[in-house]
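Okay, so here's just one chain, in structure tokens, the form predicted alone.
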Amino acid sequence: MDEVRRLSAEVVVIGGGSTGCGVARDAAMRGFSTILVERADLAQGTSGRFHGLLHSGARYAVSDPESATECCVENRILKRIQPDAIEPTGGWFVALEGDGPDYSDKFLRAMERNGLPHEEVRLALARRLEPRLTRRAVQVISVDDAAVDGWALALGTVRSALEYGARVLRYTEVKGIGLTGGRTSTVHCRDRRSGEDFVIEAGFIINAAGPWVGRVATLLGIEDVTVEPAQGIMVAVSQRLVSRVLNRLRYPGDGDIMVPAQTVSIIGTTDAPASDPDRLVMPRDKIQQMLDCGEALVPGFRQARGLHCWVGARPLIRDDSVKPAETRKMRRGMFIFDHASRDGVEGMLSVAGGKLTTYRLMAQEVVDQMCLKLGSPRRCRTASEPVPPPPTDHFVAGQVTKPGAGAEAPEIEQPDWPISPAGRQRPTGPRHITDRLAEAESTRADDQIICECELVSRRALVSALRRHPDDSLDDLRRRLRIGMGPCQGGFCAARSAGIACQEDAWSAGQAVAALRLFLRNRWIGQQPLVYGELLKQIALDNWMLYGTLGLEQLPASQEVVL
């Protein structure tokens, strides 16, 4: 019988969303040997399935002042340390006819009381700055909201962790947690791609699995970790209809946030309990509700081309003062479960709640607690040290160590750009579609465009394939934005699969399997929006891929495609 492979780390982080990535970075920066395990791709869960809003805190000024203050402070920090993932659009809170003045008065008093920046905007100026804003607007208040790319944020954070010697194991499922003398000692894992089982000897475990935090705790027989998954639905249309984040100036409710995200506009979100974060649903009536809410803020929203819809699960902390179905009323603050004091199990902390906006603060506080328990206080530097920008293929390129870190040799290829311990020349701001257009224009003679909608070049695709030949088309979509535009992969997905074969990254059977999975996943987000221009596009895609190319008849690999 083959011996089980064994790894070891002072800290094992479970969960590769924004918080888990932040914990891995923080722990590694403090000098702990760190391994991050994630059962899927990085930021594939809640951190990649939200509305793209970097909160200013204004949304919670009345209902949850503590969360509002945390968001305000972290908003400023993230704009400073991760400008590559953030577009500082600014935001407006807009009162419409019939909304009533009561909430507006409370909102302004709460903003003043909590020191949250805001300014009233004259309606005439507001209509000049945002011509599509509804004429039913009666009051506009400017706040410091922004748009954030959850994938870029998480991947940049992990890149920093890798520079400090951390290891990241994607598609690795935690199957068990071992105890020795009442203390966690091992994490039993399975590589979902190879099927290999292996063990990580862990000095300490931080459970940052988001809505799945409770499920991880059950591996230790702990059944009462009170994380309440709350699902929210978002809808994107394929036009950037506004240049600022728009919020309804009323008590937080469904469909009252519109975010300009890269080339699209996103309306969201709903808030309802979910029994299983792996089994979220998108009822058609909720999709229609989102479209109606977008129309209320921006007339013509319904006529814009529907693009995609999705649903994510918030990891809220159960609040016994409200009914279980009233997830909207549950506070949005973070909570750290100390399993030693509450469950008698040493060596593990669980962290949940919070917002993507406060991911860095959540990581800081849970690592601070870990340091106290280990009797090894070490200073946190994540608020001051910039996060490295993502590479051009928008992915963590390799495990890179700081000079003298003494970490193991990297398991994946080194990046093709230099690392400097003293820092690097940073871009002046986030990348926009116009930046990619300028690059495409300058290289169009010798670099083919694979995805016209998002201007992804062949060179970027080939670079990603060479570094990560095991990645699926869905993984590449999160790195490169392939298939994120109006055709939803109808043209570029088949091209990308063909190039992967041409470059000997995939076999023909692997390419067919990856293409089928990609298109099936895209369909999940298109199906509730099948009307108008999207219906025409779907018909065209089906004629090309299934009629002309005969995708259903092509032989596919039986290997696991994740």
Given for the second form:
Amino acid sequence: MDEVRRLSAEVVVIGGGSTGCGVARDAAMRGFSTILVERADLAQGTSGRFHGLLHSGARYAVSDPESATECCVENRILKRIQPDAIEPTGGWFVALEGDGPDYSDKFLRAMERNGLPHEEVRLALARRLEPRLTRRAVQVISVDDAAVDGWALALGTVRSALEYGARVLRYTEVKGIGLTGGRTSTVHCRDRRSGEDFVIEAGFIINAAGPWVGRVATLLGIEDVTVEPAQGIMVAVSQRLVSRVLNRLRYPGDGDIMVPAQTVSIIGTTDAPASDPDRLVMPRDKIQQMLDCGEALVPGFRQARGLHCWVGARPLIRDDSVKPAETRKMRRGMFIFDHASRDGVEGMLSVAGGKLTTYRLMAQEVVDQMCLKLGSPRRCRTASEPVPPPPTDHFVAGQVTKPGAGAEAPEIEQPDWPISPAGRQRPTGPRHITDRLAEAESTRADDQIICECELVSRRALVSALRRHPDDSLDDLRRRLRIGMGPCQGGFCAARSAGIACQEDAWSAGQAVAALRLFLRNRWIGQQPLVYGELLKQIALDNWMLYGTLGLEQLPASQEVVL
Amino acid sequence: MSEVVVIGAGLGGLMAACELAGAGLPVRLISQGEGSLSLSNGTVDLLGYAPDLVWDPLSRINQIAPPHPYQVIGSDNVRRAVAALTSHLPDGYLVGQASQNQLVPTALGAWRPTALLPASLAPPQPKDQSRWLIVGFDRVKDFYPKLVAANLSRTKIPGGGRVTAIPVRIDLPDNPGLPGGDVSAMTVARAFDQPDFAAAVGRQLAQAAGQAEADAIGVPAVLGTAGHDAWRQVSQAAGRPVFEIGLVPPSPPGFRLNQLLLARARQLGVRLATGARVTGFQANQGRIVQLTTDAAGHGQTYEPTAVVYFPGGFESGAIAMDSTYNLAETLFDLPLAGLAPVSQLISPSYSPNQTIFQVGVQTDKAMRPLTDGGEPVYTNLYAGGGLLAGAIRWTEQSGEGIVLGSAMAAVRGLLDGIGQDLEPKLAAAHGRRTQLSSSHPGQTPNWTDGAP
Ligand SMILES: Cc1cc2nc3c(=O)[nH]c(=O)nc-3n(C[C@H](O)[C@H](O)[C@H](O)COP(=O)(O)OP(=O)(O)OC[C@H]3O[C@@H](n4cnc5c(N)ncnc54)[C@H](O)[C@@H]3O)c2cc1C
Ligand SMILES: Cc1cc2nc3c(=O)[nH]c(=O)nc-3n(C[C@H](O)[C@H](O)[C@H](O)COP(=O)(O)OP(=O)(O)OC[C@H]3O[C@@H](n4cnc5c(N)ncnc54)[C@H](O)[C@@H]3O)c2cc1C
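What I would like now is the form predicted together with the partner chain, since the data block earlier showed the form predicted alone; can you produce it?
The complete assembly is shown below, putting the previous chain first.
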């Protein structure tokens, strides 16, 4: 048998969600050679299945003031360092008739006490600013909530990590962790696209596998990091029915937040135990519950075109086997496990919980701890240095060759923009949904829009394909928003497959397989919402894909697509 | 004035309107939009899969497994409908026959069976070793020649052999009609309406085909917006058979067919009310006596003697489900067959054949929607097309066949006066049908002066 490939790094980060990406950036900025390993696409776990809210802290003002303050601080930091991923919509807490004054009084007192910015909005003004808001609103308080794009956040963060020399292995699953004398020494990986196994020699491991963090711990024989996933469902409908985040002003419960994100409005969420973060379900009664919640805030919500729903898992950690002193429980839901003191295994920390909003802080704290353990204290700079914008349509594809072609690793993600000696590109400022329209209009003469719903240009697609020819249509969707709009891929999915083939990125067999996989995956989040306009759309899409294009008749491909 | 109202200007509504007007009835055609014909790619699919590939749709239609719209419609109506459609179009416009499917390539490079099709879309019969040049145009977004050619080349022709398809992409000549790179297929088609442009592209094709030693040339279906003139010009300049490959909407071949049938309907004296949506109706003693439309603010009422209803199906919203998963036919609230709890209609696993798409209306032989008890809901309401229960048309490739066959059945039902409610005048008009359908179009008497 062939010798397996070996890589090495001072720090190996497991998990490419917001936390892992943040850890990789932080570690790389502190000068550690770092490899990030993600079993799927970046932000395909919880960080791509969340609500899209950049918390101001107001939601936790009453229940958990410490978290509230953390969110408030991080909210400001992220707006400063990562404006490309954030739309500063502002947010409201709205009391409805019958909600009672109890909570509202507590809320205002807690906001005062913790110094969280807020302001009462007169009802008449509120109605003018948000004409769709229910007439049952009786009190409105504005706070600093914002909308955040989890993919843009993770990709921008990773881009920064890459600039500092980190390496990123996507579609690579950690299958085992090797110990040498009571200390972690190797991370055993499998490239899920090529099937190749390889090994990374690791100076230190940070396990940031979100709801899977317990499973990764079991690779070390540690069985008692018990994660009990709690699942939450979100429903997106077409168009921004509101322009700010709307929260119910009442004790936090199901379906009490609506977030305007990109071109959609998202209502959520629920909270129910799940047995397996890989098998989350979206029962129709829960979807109905969410639609009712949307209707309560914005009458007519049920008439809006349902687009997509998804479900994510919060990692609730049950850890009664260890004494409080051994597990450092960091405020609400944020955990760092020190496996040395807890389990007698040196060389690995696990981090989970928290919020997407506090990803930077979580990264800072876990990397601080690692530095202590390595006896090499280095200062964290992530709060002050801007994160470059996520790669989008605009840069020229760099020197990158096909992934896997590099001598070193199965797939090493490269910096995909020209790095100027003078330093990093600065953030371009907050992004707005109208930006794409302006861009599309300015390039209309020589480029084509291939996704009319989300205004994705052919050039953007081609440059993404050049960088990552192995990407699936879903990967491209997460980067470019192809297939996210009202047509849900009816037109643009086949078009994208055609372009990938035309540009020699994919064979015809791959293109067909990718198209089929895309449709199958999209269906997961469509099927509970197949009513109204979406039902009509699915019928039209079927006419095009099967009636006109004969997709079903094409031979299956032998090739593996992920 | 008494008239038959046809609702829906898709293939079914247009056909029914032409036939009824041809039979001497006064006909009003009300439609909200353009009708789905201009969204289709112009082929006449009768039955492609049942579930295996069908070669002779006409005879297979009579053996179809129930429940299926074809059971009620029957092959005789399909045969008559195809003949009627052909007669309403210029000579030679459609090629093929109802009893023989032929294979056409799709814009993904799959082989697709169809019975009749516009001559411009008919490739030479694909044979082993055929060398086809597959040409993409820079401006056309829904046609990528490498994908089409590679799929055609790697797919066995049902029936045997493989074609060799060679992809090439050419830049269309500069044209004031084509500003910028981002234009729709219809805009490109309009440029082909200019003979110079068509001939210039034809010469480009000749050169490319010569280099590739190809014996036929497939291009995206953008050769003109009216008739087949542009196609002829391109073919002539190319010096080889040129065939169009249908596109996803908006597809010029569907648009052309739509224009031809609309013109024909007008010629036969059909009164068109487009941009109007029928939003309400009144019934009396089991008959529909009044229809109300809502057209850009000002509504109108009609008092039809009979109603022919071809509104499409799920894709047009004629059958719709609300957010609490209640399914309904949206205008007349007709009883639906195939209803079940939503969990049985929509499966969590992906398939184009979701059971929900079998839900629809059931009718008697005259195409009158039936109650659960098997009685006509309204004795003067005839319906068909996408509304009918029991078929997944995109998978069967049976869309046009069901529409056309049911339109013919509805026309015959109406004319035959099943259920005595038809006025004697209508029945009398039917007596002149044979005579009229052979008479020259344009001289069709209208209802008042044609009445005996
Ligand atoms: C329903 C819901 C709504 C939420 N809404 C908000 C909100 O509005 N605002 C907010 O701030 N926060 C919100 N959160 C919280 C936030 O989403 C999470 O805190 C955050 O996304 C967690 O990121 P993570 O990186 O820790 O985990 P994840 O994003 O889950 O990342 C873990 C990664 O590890 C990978 N992985 C697992 N096992 C392996 C392995 N063996 N090898 C390699 N990789 C592996 C997974 O594929 C995954 O990508 C919400 C959470 C839920 C569940
Ligand atoms: C803020 C926000 C805004 C959004 N806006 C839109 C929008 O405008 N339009 C729209 O259509 N959608 C929108 N979505 C939903 C989005 O398209 C995805 O459906 C959602 O993020 C689920 O992620 P996915 O695409 O990675 O996975 P899916 O499409 O659900 O599945 C892809 C793959 O992931 C696997 N998978 C399933 N469950 C898990 C799991 N728990 N962990 C890891 N892998 C899993 C599946 O098996 C499948 O192979 C939005 C989501 C968010 C968070």
